[in-house]
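Only one chain is included here, represented as structure tokens and corresponding to the form predicted on its own.
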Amino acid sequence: MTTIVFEDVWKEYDERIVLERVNLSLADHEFLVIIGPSGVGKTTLLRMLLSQEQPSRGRILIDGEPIAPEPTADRGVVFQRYSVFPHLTVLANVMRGPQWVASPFLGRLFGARRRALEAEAMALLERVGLAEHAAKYPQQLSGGMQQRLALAQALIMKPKVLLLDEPFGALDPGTRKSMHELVRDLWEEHRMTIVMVTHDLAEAFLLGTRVIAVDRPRKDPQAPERFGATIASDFEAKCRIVRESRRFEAARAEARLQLVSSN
């Protein structure tokens, strides 16, 4: 069970206010999608959940405890650009994280522990459709395959929360569709919470069980950095209600039609 709570969170850089008064509660196993204009602070929200950024005010809780001040294995992340190690094979890329956690000094495992990890990594590569490419290097893979590899890297750490920062933005429509199906399947199988940022409204309603829009409700043309963004709209508060909501289902149906027509 994983819960996430933002309590009156602000993010400021000197005199510039990026986010203000962000209050948000996520129940276990939600798939939250964050939408909003460019530069409004969506990725900043994600970076605070990863602990790459710290709130200027307020606090973030995971399972009732203040979030760790540094990134930890309970939160995985996949970025738009493929964050893989180019000098390692596909299999070695997936094994890298657990080996560093288990053996920080050597960064390697040996014997039975290594064989067990290799078997686990191969099973995960099979699940994301990369088992037959285990011996290849990232530059030998297509963009969609590299993004599948990045997902496998994150999932082998068994995160409670998976953060996705526009992970499909660089993919062609056909590959994007297959990645949508894979992520939804993995979300159900691993029972994790997902928080994803996207600019694609259709994608948001296709994937998410909950969608929030981030924007600046107050604007000052003379001093645009005077006010920050916050949650401007929230499509329901609980996964069950969202799934049953006529408004949500209508938006999802329209999103599907848009995706089909674009493909």
Given for the second form:
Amino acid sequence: MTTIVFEDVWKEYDERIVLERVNLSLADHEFLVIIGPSGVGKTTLLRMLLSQEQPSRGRILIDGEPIAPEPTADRGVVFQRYSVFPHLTVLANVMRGPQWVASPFLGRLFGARRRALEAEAMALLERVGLAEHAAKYPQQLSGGMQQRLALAQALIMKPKVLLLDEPFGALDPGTRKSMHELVRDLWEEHRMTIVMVTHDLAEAFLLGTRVIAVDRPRKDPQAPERFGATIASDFEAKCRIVRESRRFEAARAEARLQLVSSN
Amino acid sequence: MRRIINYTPSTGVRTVLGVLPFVVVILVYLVASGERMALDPNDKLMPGFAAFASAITRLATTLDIATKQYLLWWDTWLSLWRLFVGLGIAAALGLVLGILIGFIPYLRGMFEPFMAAFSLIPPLAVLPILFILFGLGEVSKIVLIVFGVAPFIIRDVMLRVASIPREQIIKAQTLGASTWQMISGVLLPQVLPRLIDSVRLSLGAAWLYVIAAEAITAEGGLGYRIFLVRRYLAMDVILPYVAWITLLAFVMDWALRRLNAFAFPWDRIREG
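Beyond the form predicted on its own, can we have the form predicted in complex with its partner chain?
Complete assembly follows, chain above in first position.
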């Protein structure tokens, strides 16, 4: 169970108000997509959820607790670029996080625990379709493959919330389509909450269960910096009850198949 | 007619072109030296290659009475020792201070302006201070190299740390990394290739400081020998010594480049 609550969050830089009066309450296992014109503060919203930036007023709660003031392992992230380590192979990139957590000084695991982690990492790489590239360096992969790697690297930490900052912005349309399917399947499998920023409206409604648009409702032509952006509209893109019943149908169909095949 | 920048030489032509300046310089020297020798067989300013060979053989194979050493090898050993110790200390300092100052905001706030000012002190101008403080022995020579090279390496490492995308640092934190783990697991491996490159670029400066310190006071060393025999106009020793120093510097540069390519293969792969 993961819930996210924004309580009257503001973000100001000196005199300039970027975001104002942001109130949002997100239930468990949502796929929230944030859309809006460029420069309006979508990414700022995501960065505050990541604790890369602090709100100047209000607070953000995950499961009722205020979020840590710095990035922590309960929130995973995939950026548009540069979210993998160039000096590590694909496999080492995925194994990096758990080794840091398990071994504070050396940051390395040895023996049976390393082999167990390697098997887990290979299973994840298999899932995102990178198993045969495990020994390569990220620079040798295409843009889409690098993003798959970044996803696997984040998912091995089993984060409560996965944050995606325009993750498909630099990809060509074909790659983007297969990434959409992958992300949606992973979201179903891992039962986590995803918050994604994009400027692609079609992508937003294809993937999101809830879509919020961020924009400036108030404008002062003499002093444009005096009013910030806020949540301008909030769509329930896929009703929870529809999702639940579809999942229930899928589980029932699977159970029936198993019954038939075991007879 | 295409524009001149659009004509590119083939591999063979490129080799010939590359060798050509060396050949021209040697030929010009030989001709000029021959002309002078014809006028005065004992000319000291431009001796022929036979004079070089005999001077170097004498220095490399006969035992010097005063020092009980073979001078060429003794000088090379002393100079290289000073150079390696000085550069090694400077590189170690540069790595540790550069990463700490570049990565930790409080340290950066405190030391960045200081480093910027400190690196502008001309090292040779403080050489007398070093001689007064550390005496005329090895310590002052090594401190001079460190003083001259370390600020450059520190600032280069700081720049490299700053150029690592912020996204990587945030990502590392979401993977549970502590400050120490980010330094050892993210910064250090990505800074090391740049450190080797900046040591390569510092080689010229380091040689300058070695030779300058030796010229003033030493009991041996390549720079010391050159400045010693200058009094006798012994160009037959000076020119081969200069060539030898150049060769040593070239080999060190080449070795560091090979080390970089061998130890950090990922650094040579560029996004295609």
